[in-house]
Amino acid sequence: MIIKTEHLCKTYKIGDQVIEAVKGVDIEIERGKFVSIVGHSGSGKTTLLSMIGGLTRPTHGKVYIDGINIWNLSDEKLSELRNKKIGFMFQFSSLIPTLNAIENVMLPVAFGKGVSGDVERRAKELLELVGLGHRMHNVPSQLSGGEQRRVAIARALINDPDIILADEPTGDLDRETEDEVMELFLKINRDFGKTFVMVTHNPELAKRTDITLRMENGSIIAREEHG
């Protein structure tokens, strides 16, 4: 299993109130699978994804990436693992407005160690992959919402991660652009064997993934495999 969680929990204390955002979640995800996580707002989807990605520390439980219990690592080692193993995509592209497309794609490399090869060449190849080879020198304000999302996808792939974690990556897009982005995700998953875990509110997108996990009140209440 490339991803495994054991009894994963996250609680928050707000005043005298204790909120259980995630309650004892156990999941196993095989390498190369495309998994969607669905559920109502506040069901714990984003918190779960954040703990899997090493961004939010669990209150209890374990997260294994390639057999490594990531929350036993030092901050430095955890940062290295995230940079090497995981690409992140969020609802908003979060591009740096003063950087052009290729500079935004190369940005994560600035935080990595031991990056080898021609980074600029790889960034150009990724922009070609997402259909933006002709827009690599445009700044975000010169790109459409869908094009900005494609730059964010290329950026998530720059370190050649094994895992892509996507939190509502199409949430602010129109239907046509949403379909285009999903097709690109499926192509990357199929052609390059990347493991995807995607939080989405869209049941139609979820049906196009290999497995759907449904969350409610911090727990996974159903698992559905799609043919």
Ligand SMILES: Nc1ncnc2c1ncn2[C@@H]1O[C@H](COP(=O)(O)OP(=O)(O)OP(=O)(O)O)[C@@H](O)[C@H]1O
Given for the second form:
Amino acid sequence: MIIKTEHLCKTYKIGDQVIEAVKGVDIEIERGKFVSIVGHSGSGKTTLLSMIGGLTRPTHGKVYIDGINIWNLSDEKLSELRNKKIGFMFQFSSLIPTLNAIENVMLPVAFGKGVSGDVERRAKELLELVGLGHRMHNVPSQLSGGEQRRVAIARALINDPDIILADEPTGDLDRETEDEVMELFLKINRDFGKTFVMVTHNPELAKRTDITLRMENGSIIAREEHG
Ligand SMILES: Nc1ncnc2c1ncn2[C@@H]1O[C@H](COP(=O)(O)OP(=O)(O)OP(=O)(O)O)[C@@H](O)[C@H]1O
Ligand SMILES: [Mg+2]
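Okay, that one was the form predicted on its own. Can I see the form predicted in complex with this ligand too?
Every component of the complex follows; first up is the chain already shown.
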């Protein structure tokens, strides 16, 4: 299993208020699968995703990535694992407005070390893969919403992660663009064997994934496999 959780819980305390956002989630995800997570607003989807991605520390329970108990790692080792193994895509793409497309794609590498010619070549290849070979030197404000989203996809892939975690990555796109982005995800999943975990509110998109997990009130209440 590339991802496994054991009795994963997150409780937020604000003054006297206790919010059980995630309540004992056990999931196992095989390498190369495309998993969607659906559920009402506030059911705990983002909290779950961000604990799996090593961004939010669980209150209880464990997350294993490739057999590694990630919340037992030092901060340094955890951020190294995150950087190497996980690509993130969130709802509102957070491209840097002053950097052009290729610079945005190289950003996760630039954080770590100096940018080599290899990285630039790879960034170009990824922009071509997402159909933006001709817009590499445009800044985000010169790109459409769907194009910006595709830059964010290329950026999520720059470190060649095994896992892509996406939180409503197509939420603010029109239907046609949403379909295009989904096609691209499915292609990356199929052709490169990347494991996807994607939160979506769109049941049509969920149907096209291998497995749908339904969350309600902090728990997984259903698991559906699609042929
Ligand atoms: N940092 C926080 N502090 C306190 N409560 C939080 C925090 N983050 C989330 N919550 C609460 O935890 C619960 C689950 O939130 P979460 O964001 O995981 O839901 P979600 O399923 O992603 O919802 P949506 O579909 O609206 O994005 C909600 O009741 C929310 O208010
Ligand atoms: Mg959310």
